[in-house]
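One chain comes next, on its own, written out as structure tokens in the form predicted alone.
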Amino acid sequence: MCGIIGVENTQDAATLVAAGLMTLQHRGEESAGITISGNANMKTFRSMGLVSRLVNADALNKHDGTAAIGHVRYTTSAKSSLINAQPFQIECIHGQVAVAHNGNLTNFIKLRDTLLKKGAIFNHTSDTEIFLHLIAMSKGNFPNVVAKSMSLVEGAFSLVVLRDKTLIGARDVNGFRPLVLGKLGNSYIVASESAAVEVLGGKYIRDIKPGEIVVIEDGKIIKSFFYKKPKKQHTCIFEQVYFSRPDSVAFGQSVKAARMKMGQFLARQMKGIKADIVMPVPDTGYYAALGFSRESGILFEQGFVRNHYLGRSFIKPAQNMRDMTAKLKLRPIKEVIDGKEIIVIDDSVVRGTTSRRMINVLKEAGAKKIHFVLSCPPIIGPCYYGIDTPLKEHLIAATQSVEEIRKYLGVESLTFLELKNLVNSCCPSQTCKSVFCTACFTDKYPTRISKDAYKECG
């Protein structure tokens, strides 16, 4: 999962993009990049690590431009190095072009092999580079060239594209990855989440629709069209479970409200459960635990102190780094936990190793009984649309029953949110209940997945 943003028609474009990327930092901590365009000159700045490292660079502060795009990255299988930090910039028959991408192209390997046979030279191992090759090899009106490149790829992709002062925002026909449109004064903003627009002082207007391409110049939307007929929408439901900020908006309600509902449904599933406290695993378990507490009447307590100077353990690129981060990140508050029967609410169990370690920490702090509760169903299928679940054998729920997982974790009980309750939590109305991708819970994919499907986050 990555975060993207674009701003145009302001001398503060680079500053606004940097601030927007900080708002989207939770979506990727491996690398960050900003491309600035203005006065027929385009410059890209990239660095490994957090956005703060990038914005402290003197060169970035000295480069002027009225339009900019940015990217924060978390990798799955591609090489973790500066060469894969985005945006990617080229010079081609269309001039200077930069692209930043969130998602995963499932036919990347096939397209790459075809382009290599035509003489293309690849400088990156990220699938994002495919867009640049397809754009460079096409002729015609630039928005139509972008549309043609999108029509040739498969999988999940939300894009921001920059050429001179033209900013383009676009989503794939299934709408797997989020992308929103906002307004700030005389400028438009395109971003992965509405919170990134609002933090900048802008106003969220709407989601960019699946299959839609929005072309923006000089503070105006000069064109909006669909590169293909939109298919049935399949937005990733895990956005509301884990990835998105709670102050972002999805389907007409805040992500916070969706997570509160998840907790309420869990309490109904566990009606009659007895415990001294309900506590979240910070931060994504917070609102689900609060909703559970309000529905059940069981006291809500903060039983963990989180070290906020560490990143999100799930999105570290290597397992040993995930383990170390998880160990350092959470510290139990012994006086809250000692001698108590507790309900612990987290967002998900993927591999199980981090959860088991956390449960052991709670036992060491004196927990008498632990009921472990998850605000999503068991994850049984790998994601081919940009989430790090690379192989089925890495998913504990794909190879073990709920009872086996309970024994492995060493908890009194283990409860997963039922899929129908998750969908109901994420929908403020009946109209959106069929718009989600739930393949990781059902192992049924909304697009064709070939045996050589590429698994990589743009």
Given for the second form:
Amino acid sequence: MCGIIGVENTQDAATLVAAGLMTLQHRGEESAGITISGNANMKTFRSMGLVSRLVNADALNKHDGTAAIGHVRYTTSAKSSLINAQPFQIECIHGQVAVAHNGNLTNFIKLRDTLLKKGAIFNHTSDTEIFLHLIAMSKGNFPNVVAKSMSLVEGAFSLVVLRDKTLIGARDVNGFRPLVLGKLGNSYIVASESAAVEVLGGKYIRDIKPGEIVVIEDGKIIKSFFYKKPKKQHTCIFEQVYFSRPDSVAFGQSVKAARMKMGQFLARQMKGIKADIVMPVPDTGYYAALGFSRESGILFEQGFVRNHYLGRSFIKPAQNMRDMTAKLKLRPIKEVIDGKEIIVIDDSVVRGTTSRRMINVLKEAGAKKIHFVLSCPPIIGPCYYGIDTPLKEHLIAATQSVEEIRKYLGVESLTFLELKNLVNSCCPSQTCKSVFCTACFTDKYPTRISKDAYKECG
Ligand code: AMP
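The structure above corresponds to the form predicted alone; please provide the structure of the form predicted together with adenosine monophosphate (AMP).
Entire complex below, previous chain first.
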């Protein structure tokens, strides 16, 4: 997954983008980048690791510009390298252009092969570079050129594009990944999540619509149009379950409210269950556990303390530290857990490996009985639209029954939120028009997936 943001019409554009990226840090910790434009030449700063590493660079603070875009990246480790850190900046017939992308293109390999045969030179291995080639090869009015590039790609893409002082925010026709529009004084902000707008002191205005391209310049929306007629949207329901911040509005619905509802529904599914406490796996399980507690009347407790200073980049390369990771990341509070029958709420089971380690940590802390509860259904299909889920054979629920998983995890009971209850949690009102992509739970994909669909977050 990745996070993107753009700010225009302010001398503080780079600083605001940096602060916005810090708010989007949970969407990607592997690399960060900012492109600044509008006054002098366009310049891009990129770095591996957290946004804080980038922001410390003196050059970033000194570079003058009135518009900026930024990106935080989350990929599989093999492809995580500085060369693929975004934004990508090029010089072409349209001048200097930069793009930052959240999502996955499902026809990337095919498009790249076609472009290679035409003589295109690729500098990156990320699918995002396709947009730059398509933009560079197309003539005409710039927003139309961006629209044309979007009409040729398939899959999931929310984009921020920068050219001189013009900022463009755009979403694919299915609306897989979120992108919101906000206002701060005389400036517009485009960001993956509303929290990134609000942290800057801005106001969330609305979601950019599936298929919409919003062109912004000098604090005004100079054009808003659709590159393709949207038929049916397929917003990613996993944004509500796991990815988005609880203080964000995702696809028009408060993430915190949706997670509370998931907990309520789970308590109804498990009506009559007796336990001493209900506790979350921090941080994503927090509101579902609170909702469960309120619905069931079972006492809510915080049985884990999470260490917030362990980045993925620290944990991943250290193979010999894998087993220690669960203990480093989550420390149990023995006093809360010892001798108790507990309901533990997490968002999802993917491979099952970290869940098993976490459950062992609870047993070592003296848990008498553990009921493990998940705020989504079993994940049976990989995501081709930007969530970093492994291939089908590594998804525990794709190969094992719920009872087999329960035994493997070593818990008293195992409960998944039913799909209809998940959808109702995320779309409760009569007026809600959201239609979700639930492919990871159903193995039914809303778009064509080519055999070589690119499984890498742009
Ligand atoms: P596992 O033990 O492999 O099933 O991992 C379960 C944990 O992974 C849960 O605590 C989730 O919060 C977390 N998780 C779910 N989806 C992702 C993802 N795409 N990337 C990283 N962690 C995830």
